[in-house]
Structure formats: C-alpha cells, structure tokens
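Here we start with a single chain on its own, the form predicted on its own, put down as structure tokens.
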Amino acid sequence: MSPRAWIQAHKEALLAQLVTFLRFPSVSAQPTHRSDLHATATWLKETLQGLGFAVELLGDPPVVHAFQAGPPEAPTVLFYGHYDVQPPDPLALWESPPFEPRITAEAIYARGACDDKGQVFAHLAAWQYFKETLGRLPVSLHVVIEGEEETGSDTLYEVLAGKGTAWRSDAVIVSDTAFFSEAFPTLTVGLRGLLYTEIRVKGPARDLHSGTLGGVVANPALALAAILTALKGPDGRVRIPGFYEGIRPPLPAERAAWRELPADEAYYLSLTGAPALAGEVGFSPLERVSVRPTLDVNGLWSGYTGPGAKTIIPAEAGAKVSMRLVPGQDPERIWEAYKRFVMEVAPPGVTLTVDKLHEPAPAFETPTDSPFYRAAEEAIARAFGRKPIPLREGGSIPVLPALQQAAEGAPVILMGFGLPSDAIHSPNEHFRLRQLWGGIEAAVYWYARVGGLSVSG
C-alpha cells in the first residue's frame, strides 16, 4: 500500500493518537508540570514499544531513548525531537483550551501541535507504516525525544556525556523547523544560535511612596528602560561593542535560491499582523529573520500593573533579553561583551545582576551535498509536489552540535513541516493537517530512500 493510501485509511486513528499526545500539559518551564513530563515520556515509551523498539527512560525529566535494528546492510539514523512545550500563557487569548485539542477541517489546535509534538508524531506514524506494511524499519534507528528543549536541554546534555558514544549514526534527522509557506516547501540548512539572559535592577530596599520620597532615589524601572534603549539604535543595529565581528555572509548561490520566494514586505506584514516592519537597516526582511543576528526583549516587569492607580517607586525591575546569533559569532565572547556593556550603561543609584539562563549556543549549519540531504529533497518533492528550496531559519535548536558529536559528525537533516503561521510559542498554536499528512508521507519516503527501499507513490 502506498504511504498516501495508508494515511487516508488511518486518518481517524492517527488523529486520535495525536490528540492523546497533545493532551499532556508537558510544560518544561513550570515546575508544577514535572509529573506531566514523566507521564508524556511514559506514553512515548509505551507507544514506541508497541512499534517494536527497545526503550529506556534516562534522567529527570526523562530523555526517551529507543532503538530498533534494521537490515544488516542498512545505515543507522538518529531521530531527535522533543515532547516538552512552551507555557500556554496568556490563556485568555486561546480560542479553545490549549491542552484540549480542537480539530477543524484545516488544522489541529493545541499547545505543541506544531512545536514539536505534531512533527514528532509524523515520524511515529511513518514508523507505524513500516511496521504494518513491511514488518520492520528499512534502517537501524535511534530515537531520542527529550523533555527540556524549551528550557535548555540540561538532562539531554548529561545523557549525551554518559551514553552518547553508543548512539553513533550515519545521519541525524530532525523535524522541528518550518516551510517558508504551504506553496513554497523549504529545507532548513542553518539555524541561528541563542544567548538568553536576564537583567535585574534593584533600587530602594522596598517599594516607596512616589510622592513622599519621589525625587531622591533612582527609579529601577526607568533605569532598566535606559539600559534596554542603549542596547539597540534606531537603525536596528545592536550597540554592544564587537557584536557583528566575524559574521559570515550568505553564499551567492543561497541568495539566488531565495529569489524564488515571495519574501517581500507584504508577506511579513501579513504573517505578523504588525502595522509596519522594523529591523536592521540595509537588509531585506528575509535576511533579517535568517542570516542577521538580533537582540530582543522577551519579558519585562516592574512595579504595579493591576487595575487602577498605585503610586510607587518600585524596588526592582527585570527583563529577559535574548540574542539570536549567526555563523561567525562567538556566543561566549558576545556574552562577556554584553554583560560589560549593560553594566557600563546602567544609570547611577541602582545595582544590577546580569545572568545567562542557560549556556549560549552557536549558530548551526548543515551541508547540502550528502545523500541524506538529497533524499530529503526527493521526499518533500514527492509528498508536497514541489522541490524544496534550501533556506536558513531564524530559530534555534541549541543541542544539535552535541547530538551531531554523538553521531560522530554525521550530517543533520532539518526536515521540518511546520509553517511560519502556526503560532508556535503563542496562543492558538496549530498544525495544518495538510502539513501533517504530507509530513508523514515525506518521512516514509525519506527512511525508505535512505534504506534503499522502493516505495510506490
């Protein structure tokens, strides 16, 4: 049976499985969901065992590691994904409960629907296809699905340090990225790195009456505003000394491929819903979201924010600030320069702490000349009807270099099926059903092609 026919015959059962997976509130950033992470890992263990894998749960929260041997002459593949999800806040903006999946004619809505449970499930379904139609996988397969990707992958790094050498593979496959659009499939060939920090500004020992004592102490909220304003100029360029040193520009062949994409200002205005675009002067919107670094405020707090008035000078203020980094930038050097700069521009009268919330990650690139990449091109073209365009993505998967090291330098294939409009990390996250079904089909074709198996279309 062809993959497409098999998917058509199993759609109802597949959606029911995915709904079960999405119902687990596996939020790694919130300690109250620790038991939910364990429950999700247990469900994955039982599901993989049902597909013929030997499975172990490693660490806390568990890293799910499974293995199934393929034919003796077949290559070994390492699949990586994550079962943890972002916090669903703000809940009031969801049109349906984030952990009660809602299915429409076009999409499935839930936290994790695209990032990354839906995309992990596309591979689970592909492995089920091989079990039912072939009785085995066409490759030997390590499966690694972690529960802390959204919060730094600490447990997976520990597991890799202890067991990673046993996971040697010929290729690594990851589905945690996106197409440019439904009409323009893309294969991700690079990801930006990530430096995530927190700034805390402290002033008086307690909140003060802004009338009685206003005018004699520095206001931490205003001090924080001055610091954040100093980090970036009106031209969109980051002012940290040395921030742009060493950046490698994209190759001419990459720029030529991008010209096929309708990546104009109207596209990004439609995608974001913003009244106007902003960013680094002198670069196109596509360059700004893929091959240029950024600095953004991800969270901001201070003082009284409830209804009505409360006239205080707040005792402290805080901000979460992240930087997306591109090839050529040194994350550790930028961290040190950033910390010095923040301290230097801080106004007098306050004290500062500047912390990194997890280890900085460099940008990641993957080659396009391996047979595994060519198999991904072919798989997407067969499943979605158009050859994918190679494209860098602005997001980050910091653990990829460590996984690649465990696989002894094997090429990493970033074959994601999401869309930029899927609202990942936002209310009403969803996964288009066309992308889900196409993703399952493409995964089948990829494993078959890598394993030297012919599968009818």
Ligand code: BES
Second form
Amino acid sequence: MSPRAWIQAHKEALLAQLVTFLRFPSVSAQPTHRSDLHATATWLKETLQGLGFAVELLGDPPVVHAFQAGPPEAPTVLFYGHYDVQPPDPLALWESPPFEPRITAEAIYARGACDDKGQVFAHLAAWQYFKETLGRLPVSLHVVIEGEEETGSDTLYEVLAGKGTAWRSDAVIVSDTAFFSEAFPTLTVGLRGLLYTEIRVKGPARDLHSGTLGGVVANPALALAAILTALKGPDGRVRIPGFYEGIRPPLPAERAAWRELPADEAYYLSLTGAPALAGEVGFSPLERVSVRPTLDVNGLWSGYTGPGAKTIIPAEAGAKVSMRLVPGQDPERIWEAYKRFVMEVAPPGVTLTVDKLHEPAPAFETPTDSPFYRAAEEAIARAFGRKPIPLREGGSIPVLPALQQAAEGAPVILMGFGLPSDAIHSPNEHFRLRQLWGGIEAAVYWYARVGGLSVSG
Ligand code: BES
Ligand code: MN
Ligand code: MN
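Right, the form predicted on its own is done, so what does the form predicted in complex with this ligand look like?
Every component of the complex follows; first up is the chain already shown.
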C-alpha cells in the first residue's frame, strides 16, 4: 500500500493519537508540570513498545530511548525529537485551550502541535506504516526523545556523556524546523547557536522615595538602559569588541539558491506585524534571520509596573539578553567579550552581575553531500511536489552538536515540516494538516530510501 493511501485510510486514528499526545501539558520550564513530563514519557514508552521497540526511560525528566533492529545490512539511524513544550502563556490570547487540541479543516491547534510533538508524531506514524505494511523497519533505529529541549537539555547532555558509543549511528534525523513557506519546501542546513544571559543591576538597598532621595543615587533602571543601548548601534551592529570576528560568509551557491525565495521586506512585515523592519545595515532580511548573528533583549524588569503612579527609585533592574551565533563565532570567546563590555559600559553608582542561563551553543551546520541528505531532498520532493531549497534557520537546537558526537559524527538531517506561520512559542500554536500528512509521507520515503527499500508513491 502506498504511504499516501495508507495515510488516507488512517487519518482519523492518527489524529486521535496525536490529540492524546498533545493533551499532556508537558511544560518543561514549570516545576508544577514535572509529573506531566513523566506521564508523557510513559505514553511514548508504551506507544513505542507497541511499535516493536525496546524502550528505556533515562534520567529525570526522562529521556526516552528506544531501539529496534532492522535488516542486518541496513544502516543505523538515530531519530531525535522533544516532547516538552513552551509554557502556553499568555493564556488569555488562545482561541481554544492550549492542551485541548482543536482540529479545523486546515490545522490542529495546541501547544506543541508543531514544536515538536506534531513533528515527532509524523515519524511515529511512519514507523507504524512500516510495521503494518512491511512487518519491520527498513533501518535499525535509535529513537531519542527528550523532555528538556526548551530549557537547555541538561538531562540529555548527562545521558550522552555516559553513553560512550552505544548510540553509534550512520545518520541522525531531526524534524524540529520549518519550511520557508507552504509553496517553498526547504531543507534546513544550519541552525544558529545561542548564548543566553541575564544582567542584574543593583543600586540602593531598597526602593527609595524618588522625591526625598531622588538626586543622590544612580537609578538601576537607567543604568541598565544605558548598558543595553550600548550593546547595539543605530546601524543594527552589535558593539561588543570582536563580535563579528571569524564569521564565515555564506557560499555563492547558497546565495544563489535563496534567490528563488520570495523573501522580500513585505514578506517579513506580514510575518511579524511590525510597523517597519530593522536590523543590521548592509544585509537582506533573509540574511539577517539566518546567516548573520543578532543580539536581543528577551525580558526586562524594574520598578513599579502596576496601574497608576508610584514614585520610587527601584533598588534593582534586570534583563535577559541573548545572542544568536553563526558559524565561525566561538560562544565562549563571545561570552567573555560580552561580560567585559557590559562591565565597562555600566555607569558608576551601581553593582552588577552577569550570568549565563544556558550552556552556550555554537552554530550548527549540516553537510549537503551525504546520501542521507539526498534521500531527504527526494523524500520532500515526492511528498510535497517540489524540490526543497537548502536554507539556514535562525532558531537553535543547542544539544545537536553533542548528539552528533554521540552518533560518532554522523551527518544530521534537519527535515522539518513546520511553517513560519505556525506560531510556535506563541498563543494559538498550530500545525497545518497538509504539513502533517506530507511529513508522514516524507518520513516514510526517507527511511525507505535510506534502508534501500522502494515504496510506491
Ligand atoms: N524547534 C525550535 C528551534 C527552531 C524553531 C528551529 C524554528 C527552526 C525553526 C526549538 O524547540 C527551540 O525553540 N529552540 C530554542 C532554544 C532553546 C534553548 C530554548 C530557540 O531557538 O530559541
Ligand atoms: Mn523544537
Ligand atoms: Mn521550541
């Protein structure tokens, strides 16, 4: 039976199963959801056992590891995904509750629908296809699904450190990225790295009356504002000394491939809803979201923010500041330069602390000359009707370098099926059903091709 016909015949059952997966509020950032992470891992364990895998749960929150042997001569593949999700906040902006999946003619709405449960599910369905139609998988398969991707992958890093070569594989397959658009399928060939920091500025020992004592102390909120504005110029360039040193420019062939994409200003205006675009001078919007590094403030707090006026000089101010890094930038070197720069530009009269909130991750690149990459090109072309364009993605999956190491340097294939309009990390996250069905089909074609099996379209 062709994958397309099989999917058609199983749509109802597959959606019901995905709904079950999405109903778990597996929010890794919030301690109250610890037991939900365990429940989700247990559901995955049982589901994978039903598909013929030997399954173990490792660490807390559990990393789900499963293995199933394929034909003796077939390659070994490692699938990676994550079952944790971002907090659903702000709840009031959801049109239906985030953990009560809603299915329309076009899409399934829920937190995690696209990032990453829906995409993990595309592979679960593909494995089910092989079990039902072939009685086995076309490859030997390690499955690794973690519950902490959104918070820094601590447990998976630990598990990987203790694994040695047990997860040696010939290729790593990941579906946790997006197409450029529905009309332009893409294969992600790179991800930006991430350096995530927090700055805390302390002034007076307590909030002060801004009248009786205003004029004798530095205001931490203003001091923090001065630091933040020093970090980036009006030309959109990051001012940290050496920040741009060593960056490898994109290859001419990469640039040529992008010219096919309608990535003009209007496209990014509609995607963002911002009144105007901004960013580093001298680069196109597509370059600015993929091959150029950035620095952004992700959170900012100080003083009184409730209704009405309160006359204080706040005792403290804080900001979360993160940088997206590109190939050639060394996260540790940039961390040191950043810290030194923040200390230098801080105005007198305050004390500060600068901390890292995650293990800094370098940018990640994938080769495009492996048979596994070509299998992904072919799989997407068959399932979505158009050859994918290779594109670097601005987001990050920081654990991938460590995972690739555990797979002994095997090529990593980033065959994601999301869309930039899916609202991941935002209210009303969804996954287009066209992408779900196409994703299952593409996954089937990929495993089949890699295992040297031919399946009819
Ligand atoms: N799946 C995303 C990364 C992503 C998003 C890749 C869109 C391609 C397109 C992943 O779950 C994620 O959100 N990563 C975080 C990093 C993490 C440490 C919080 C990110 O990029 O902000
Ligand atoms: Mn993700
Ligand atoms: Mn995410």
